[in-house]
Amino acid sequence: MAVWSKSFWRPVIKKGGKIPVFNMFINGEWVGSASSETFDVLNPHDQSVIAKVQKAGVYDARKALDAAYKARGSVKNLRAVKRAEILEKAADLLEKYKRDFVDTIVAESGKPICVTEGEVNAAKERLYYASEECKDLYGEEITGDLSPHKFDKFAMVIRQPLGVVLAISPFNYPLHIAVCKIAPAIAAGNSVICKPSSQDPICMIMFARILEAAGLPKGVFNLITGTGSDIGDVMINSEKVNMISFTGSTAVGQHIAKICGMKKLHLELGGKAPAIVLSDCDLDLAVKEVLKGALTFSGQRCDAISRVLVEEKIADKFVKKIMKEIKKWKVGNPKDRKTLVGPLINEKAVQKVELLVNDALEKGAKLLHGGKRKGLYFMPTVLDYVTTKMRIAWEETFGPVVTIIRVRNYEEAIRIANESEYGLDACIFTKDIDKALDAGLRLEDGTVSINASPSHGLGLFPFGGDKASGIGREGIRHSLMEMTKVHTIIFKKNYEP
């Protein structure tokens, strides 16, 4: 691609040959493997390859870990003044750089520009946040006046970074995701290990460059790329490691919550997302939400409103609106600012997009629109009469579906919402505000939405999942206290009150 021939991202990038190889960042330089070997990273539009990567083994983790303990101590001593100037920085050179970004991740996510350019202005709203979090790192000061048996002493809290964070971060939002696990962590003061999806990793050495060019110390923030399979064993066991920061799949997260030790986790997993659709509701509000909470990205969200519980009474209405309401969502090149929908990110999503859509139709749900693939394409499907005996009611899609099951009434929504593994988002659209609230207390999901579909954005709300979605919360403040710990220094008085 052009944008990468311009000088700045000249280190980033090894010399020579016709397809472009990325180098890693490790202990502030831009190193190979290892073992010289790279993987290809492809465009889901046309599958194309668009660049190689390098594909890193132990030795590399390793040497990663080496780096981002050793600098630990830099970073913890670094003023929090010039930590805040270097995310300030960080933040106008996304700026400035924004539009390679954006041509980056269309090429290699697949994903549409307008969602594209979302992406890019959240993860530099997020660093200009987190420059001023670094400057509300307050403790306390506790008297022990209520004890008789402290009165003579009192102490000082105060909040101190944990150490080195390893960041693991998803396909899905590749720059937004990562920005907000990273950027707090050096709010905070820690040190960083990063290793970004395999499926679209280019945006984070990118964005390694721009941490550098901000004048971030070397070592404190270390980018690795590879597979999970290869590397991810080796530095979620590693004691130089204090926290582990992921977001991906609930059997991963399970998987690192079993191996990873005595360490702080935030784990942000599966989803599947309930809207519950009361025969009160504005329709047309509720339509036009359900519809871009299941289709956004193609569905490729954590986040996805991912079943569709609908009053009875209203579903014959509420079904015909989203049919005419479907049609203005186009499916195309991502590259076409018309473009809302585009491919999924690999042959294994379509397929088991596929699988789940099948297994209704053969079990009696309805096929209303679409249910059909083009290459990676999924077009964006409306399934209605879907039932709990239906695999996709309860296993994560991950693709443009949109799953309409009917129900009885607002108590058998909630039931059946409750009833899932899952408990990261969920949303109900009413005019009635004590169903509102009472949905809003009754769900069993981090965050409920009213009248709104789920979106986790900036992080000015904290989120993160309950049961098996999760543990922890993430979002502007919220991550800085998950990734600091509390000191307490007690002093006791040399003289009687």
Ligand code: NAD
Second form
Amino acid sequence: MAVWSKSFWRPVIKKGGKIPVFNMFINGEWVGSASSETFDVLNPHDQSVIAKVQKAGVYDARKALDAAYKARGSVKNLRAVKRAEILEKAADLLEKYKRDFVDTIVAESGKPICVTEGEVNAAKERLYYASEECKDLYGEEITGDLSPHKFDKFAMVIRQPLGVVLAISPFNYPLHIAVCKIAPAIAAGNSVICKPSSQDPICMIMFARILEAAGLPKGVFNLITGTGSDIGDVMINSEKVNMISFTGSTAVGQHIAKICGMKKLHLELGGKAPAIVLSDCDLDLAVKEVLKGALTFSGQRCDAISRVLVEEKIADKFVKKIMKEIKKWKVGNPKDRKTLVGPLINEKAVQKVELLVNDALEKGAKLLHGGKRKGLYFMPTVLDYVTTKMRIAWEETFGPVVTIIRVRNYEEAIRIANESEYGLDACIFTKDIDKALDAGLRLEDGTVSINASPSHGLGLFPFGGDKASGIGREGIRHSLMEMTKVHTIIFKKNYEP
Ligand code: NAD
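We have the form predicted on its own; now please give the form predicted together with ligand NAD.
Next comes the full complex, and the chain you just saw is listed first.
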């Protein structure tokens, strides 16, 4: 791609060869894998190879672990003002090279350009927030006179960095999700190893260059590329890692939880967000939000609306409006500004959506729109009369499918919503303030949105899942707290006035 020929990206790419080969960033150096093995990164639009990336093995993973472990002292001692300065500079550089990041993400992930621009902007903003957070890292002082046994004592409760944070990120927000882990980790004074998804790792390799140029000391940030099955376990098991911040599927999250040992764990996992549409709602708003929630980035979002629980009495009207509005969701090349729905990430993803749609159709669902694939594109699909006997009612779809389940009333909607093993996001459309509040309290999900589809962006509001959707919360301030530990120093007073 033309943008990679700029001199700024020169260290990132190996010299020679027709197809660019990207390096890894370990201990402040741009390196290849010890085995010299690489793997291809494909453009989901046409499945052409756009670049090759290093295939790290256990030796490389150990090198990254050693580097991060050794650097943890240097970042801890890097003053907060300096950490803030580096993060701010990184944000400025991301702005400067925004076009390069946008073009890269569009090519490697198939994300439509308008959505990708939002992702890069959000990552930049997150860096600015993190630079402010560096200056906002303090604990508390507790006097002993709350207890008769502690009159002669007081404590300083301070926040300290954890040490080494291992950040493992998924394909769907290849830049933003990783930055949401890395920025607060550095703000808190940790060193970091990042392992991005093998589907679209290039933007994160480029981000390592941004951190290098921003002046982060050697070893504080390490970027390793390779498959989770090759290098995952050695990093997850390592005693050099103090915290794992993982975003990805529930299956991999559960594997990590099983083998990680005594480490702080942050897991952001799968979802199956319900949208409850009640008969008293603003129907036009509900239709727009449901489509946005179901179709943005082809539904490849953990917070995608993937079950629409509509009250029977307005279901026909709702469906009619959905059918009219869905025509606006233009499918096409993600490079085209008018495109709203691009390809899915890979063949496996398309096959999973096909499987769930076909299972629903075999069990009596009605196909009103789409249902077909072309290459890695899956057409925006509307399934009506979905029932709880169908797999699509429970399994993560990760595709552009509006899954309509007609319910008798509000109580039935709440019951079905809560029967899911997932508990990440939910939303409800109603003008009844009592029902909105009741749903807000009773829905078993980390976040409940009222009259809006789930959307998280910057992380201004804390974000995370319950049940099989994860452990812990991310977001401005919240991530920083999760990435520090409480350290208490107790003073005994020898002097009584
Ligand atoms: P995935 O679980 O396949 O991969 C996520 C990351 O884990 C990748 O970097 C992958 O290489 C790595 N990995 C895979 N096996 C590993 C192993 N054994 N050890 C260590 N690392 C391993 O997920 P994905 O397909 O990239 O992303 C989609 C999933 O992520 C969906 O389930 C989605 O709901 C979830 N997700 C959740 C959130 C959230 O905030 N809750 C956000 C985005 C995506």
